[in-house]
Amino acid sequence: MNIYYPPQFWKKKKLLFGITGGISAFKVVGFVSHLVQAGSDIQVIMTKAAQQFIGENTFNALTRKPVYSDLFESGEKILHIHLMREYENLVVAPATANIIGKMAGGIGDDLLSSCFFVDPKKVIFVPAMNVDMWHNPIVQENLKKLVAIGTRVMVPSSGNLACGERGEGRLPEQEVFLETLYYLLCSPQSLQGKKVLITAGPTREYIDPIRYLTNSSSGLMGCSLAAAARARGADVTLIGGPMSVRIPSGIRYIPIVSSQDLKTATLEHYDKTDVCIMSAAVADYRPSNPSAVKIKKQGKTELILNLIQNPDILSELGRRKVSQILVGFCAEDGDLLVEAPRKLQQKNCDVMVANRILPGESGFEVDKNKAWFLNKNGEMIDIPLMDKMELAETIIDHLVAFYFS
């Protein structure tokens, strides 16, 4: 399973989550059972229906700490105001339409509901309810006032639901969820307001119709570099070939095979773009003449193949720049210090990445790359060798270091 957050952000979190009365309520005991084992520090709050669902116990022996309950039961301390002093952020999941109408009503006649009122902006609700519940006016328009006043809410997914009816209102998956909620809780953010358009992953240039060319990219850089610039604000599309890694949640997905729709694709968003990361694996050449239907072996020994060079769409790009921030990829197994300034310079980019190709270590098809980080004031930046998703986050960084603070 590929995650879109580096996995220190959670350590020593500090985050309060409070189990309402839903069915899915069994689905945020393996939430904090991962975000435990990364290092946070999670508190449990349950409301009396949700014991209906779960037991405490559950979550007693999961987070090594006491569930609490009951509004009264530290005697020294106001233990609501305590909480919400003591934790960063108050998760409510499973949030119920009841939750929702009583924390959006002014109603704080338990432990969880009276957190809300002492730090509203620390809250974040994960709705999950019936399909005709969640699109009710009420609910919506208590939603709305919630937020009006800071509260964060988590859409809920599309699926199949407990009451047998399929649509939204199903509490997300493990990595949604957890992927989502780095989201909701990344600081600064930086690039709020600005469009990035990021490409991904390798492209096919067919030779008949079950054969084609193409490299050995997993997608996963531009994923984790999509993932890095939506959890800082960005309105982030991602225009991925066939990848062999989850979409990271929260992105608008466009889908393509060959280097010509990469092209059609990113020269219909790029107008509108504040940042574009070109970190595809694009192919360079591509059959000349592909044939219509299976080539046969039959009395062949060779099969010579005319190519034809691709368009190059970094070049394109550089030379229709207006204000975008241009950043391109190059990957490496010779002089790489040589080539990535050559090539920043040739294609009119702002920032070139470099990473070392490495078989099984840095490059294509692992989960780790070396990287230089290169600007058109002559800058260069040497980063180790670290998880692609550390790197996604350092390179976005950088770039609004540069470029945006």
Second form
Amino acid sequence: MNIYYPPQFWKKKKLLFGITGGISAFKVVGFVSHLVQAGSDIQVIMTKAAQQFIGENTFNALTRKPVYSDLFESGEKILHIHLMREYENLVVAPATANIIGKMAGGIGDDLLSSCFFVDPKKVIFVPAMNVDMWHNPIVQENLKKLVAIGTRVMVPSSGNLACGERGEGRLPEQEVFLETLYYLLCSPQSLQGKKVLITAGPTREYIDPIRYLTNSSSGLMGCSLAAAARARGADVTLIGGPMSVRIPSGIRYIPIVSSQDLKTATLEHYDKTDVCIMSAAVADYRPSNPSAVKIKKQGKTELILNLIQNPDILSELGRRKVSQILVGFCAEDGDLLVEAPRKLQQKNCDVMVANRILPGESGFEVDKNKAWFLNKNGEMIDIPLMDKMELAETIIDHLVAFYFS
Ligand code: C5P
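Could I see the form predicted in complex with cytidine-5'-monophosphate (C5P) next, after the form predicted on its own?
The complete assembly is shown below, putting the previous chain first.
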């Protein structure tokens, strides 16, 4: 299961986790365990109610640190001040209607609520409750008050709730939680207010109703770019062919099948876009006359398919370009650094990302990529072989440096 954050992101992060009395507290055990394994320093604070759902020993064993719950813990330091100065952020998960109300109402009567008042801008609420409690106007008003002073909120997921009802109010699943936390903690938000359109994955060109021509693109590079742009505050639309990887959270996803679909969807969104990244592996050809029924093999020892060329979408976008920053991808196993600048110019792109295809090492169906970043001023940045999520962050940061700073 892909989770879109760079592997190094959680290394040495110092996070406080505030656990309050909701049934979904059990899910936070998994989050904490994952973050500790990823190299974060996690300190857990529990309210008295949280201890009704999960034991202190569980978090103590996972973090190998004492769990704090008592405001009046005796020691050398004043605990709530010390913790909030020492740690980068406080994640309150699950955050009940009660803790949200207490903090919005100015009540600090235990360790966790007192921590909040030391530095509300460091606090991230992850509310989890029944759907009607979540939509209760008092809860929503309280959250607005907290957001107004710089506290951040992770919107709950929808689905089955512990009470047996369905709706909004679920604590997000681990991959959504970790990805959204990465988005919330990532700074600076260098693409805030920008619309980014990304295409990803393969296309399918149908021969008959059940067979098709395709390629081995997994979509991982495009999905990683979508998450990296989202983490920098962009409003991201991802148009993707049938991919073998999970779609990142927090973005608008438009599924397509064929290159014709990809063209229609991309042109529909292109005019409103600030940055367009064409990382999809578009099929160059499609059957000229697909069969409406399944092709039978009886009586045929040979089957000849006639193919016609698909429209080059990137070239079309290059022709229609007004103020968009247009980024193409070029994957080659041959003369990459000759082909990439030629395609950049021919397709009227601003940037071309050149990928080296080395089966099993770089390019299709592997987690790593070796790339070069070329712009239309003739500048070329050699990026070493790296994890695709790390590469996605590097590409987005180069785009920001060239065009948005
Ligand atoms: O010409 P080539 O296929 O190598 O160019 C690759 C770039 O062009 C990629 O950005 C890809 O998404 C885009 N492309 C396209 N339409 C096609 C083929 C490729 O937009 N029919």
